[in-house]
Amino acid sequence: MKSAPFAYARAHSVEEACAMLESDEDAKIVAGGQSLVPMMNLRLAYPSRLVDVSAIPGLSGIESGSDGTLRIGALVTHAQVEHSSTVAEVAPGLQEAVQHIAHPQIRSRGTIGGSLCHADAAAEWPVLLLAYGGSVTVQDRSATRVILADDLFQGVFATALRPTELLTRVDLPAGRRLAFREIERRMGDYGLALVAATCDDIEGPLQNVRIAVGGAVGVTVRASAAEAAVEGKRGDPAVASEAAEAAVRELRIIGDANGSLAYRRHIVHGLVEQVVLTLGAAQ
């Protein structure tokens, strides 16, 4: 199928797109294009303007501050992250995980801020920044402001994001650290459930854990009765076990044509065990 009809911008600052943005209700921002010319092509979205941001400079690095933060720009596609070496130093196992997406083609053209702002519960950014409690930087013609993960995903391909805002960075903060596991039918497949779980990188028991679930969710969540069971232990069997039951109970889980309820369910009690045991074994 083809999509319907639309009209194409370049903007070459994130002013001028915000611009765009404001006077065209309608308008969409487009970078790498992989979730929503697929969406336009089966028509499911309907924009009457696609602006492109590709051309925007100073959205495309990735870099470590003063803090340890990593600071990655909203253009970076999947693949720089990938690759980068800045990313291994601070964020070790983000890598691993970014190679769950799709294929190396698509990596090589979706870009991070497009998955976050696309939203969708089965992919891989949202789990990730949700788990590692990072945050976004969004900016309108007059004003900046930063979303906190928590607060960023609000419903189905629905976020936080105002329509004339545009999204410029990720924050990932520092000495943390990552277990990421996931279920797809096929390789590079959107998964069945996923799920990314973070916490101080530090000796001893399991401190400040965040566990994030999507793909047998409507929204990306946190597993707040999950964390609460690890919060101050070590991952152990028993520990792991128990955060699962929490999870599975917490959970509004789903089932549908691709994986029926109890299967999902089945999965994501599996996954949230492996994420603890990862993350205990790490000590």
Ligand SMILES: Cc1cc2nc3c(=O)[nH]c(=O)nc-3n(C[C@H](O)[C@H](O)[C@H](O)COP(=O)(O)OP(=O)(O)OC[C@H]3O[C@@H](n4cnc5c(N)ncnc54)[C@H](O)[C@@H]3O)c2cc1C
The other form holds:
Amino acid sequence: MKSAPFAYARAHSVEEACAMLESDEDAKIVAGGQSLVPMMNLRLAYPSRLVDVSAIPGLSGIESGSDGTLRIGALVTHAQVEHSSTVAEVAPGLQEAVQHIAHPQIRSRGTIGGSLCHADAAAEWPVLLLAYGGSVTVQDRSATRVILADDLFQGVFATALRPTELLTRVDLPAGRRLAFREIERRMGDYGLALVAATCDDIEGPLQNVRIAVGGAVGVTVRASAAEAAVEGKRGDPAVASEAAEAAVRELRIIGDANGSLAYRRHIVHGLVEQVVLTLGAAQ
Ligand SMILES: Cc1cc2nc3c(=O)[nH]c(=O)nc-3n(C[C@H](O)[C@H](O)[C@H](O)COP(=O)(O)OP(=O)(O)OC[C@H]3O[C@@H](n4cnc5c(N)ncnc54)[C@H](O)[C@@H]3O)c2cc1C
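Let's see the other form, the form predicted together with this ligand, since the form predicted on its own is already up.
All chains and molecules follow, beginning with the one already shown.
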């Protein structure tokens, strides 16, 4: 299928992009185009105008701040994260998780900002951001604000961004230990279920545990009862099993043509167990 007709404009600065969004309420940002363009071709989206932000300078860097926070520009591609030495140093395990996103061709065009704004519950970045407890910086013509990961995902394909705002940066805190597991039919497919968990990267009982679940739920979400079951404990098999039971009880898991409700519950249970054991193994 082909998309409905649309106008196209390339923005050269964040301010110019925001002005374009303000002047046309049906305009949409395009970054890598790896989600928006398929949606347009399927006539699930029909923006009047695409505002191409891919040439805006200053949004493509990966750096670690003075406190170690990993700062990733909105236009950084999945592939750039995958191959970044800074990411390898500050966020061990993150690059392995990112390799679950689609295929190399898509990873070389798709951006972290685009993935988070698209907010597909089966995508990897929303689960990772939520598990890290990171934040995003967004900007419109008059103001800049920070949205915490906990407040970003508000519904099915819906975020807290206003239509005139551009996501400019993603921050992930340093000093976190990550465990990530996903079940997909084939490598590169969207996950039938995916779970990421982090805790403070210190010796001893697991502290400040965060567990995020995607794929088997309509909206990427934290499993807070599972987190409570693990907090301050060792990640041993008994604790992992308790957390998995809690997650399945508390989450609104959904089944569909790709996996029944019973199957999805089963794999969420298994994945939560595995991430807790993985966090625990590094104690
Ligand atoms: C065959 C295929 C398989 C895929 N498999 C996976 C997968 O397994 N896992 C996965 O996570 N993803 C997958 N994707 C999606 C891919 O990762 C996309 O790159 C990503 O979801 C969107 O990034 P993008 O830069 O292409 O965004 P775009 O498609 O350009 O934009 C997506 C949405 O975000 C908005 N947007 C983009 N950038 C910004 C910004 N800076 N500020 C505000 N709004 C913005 C756009 O307006 C649009 O609504 C797949 C895509 C394809 C085509």
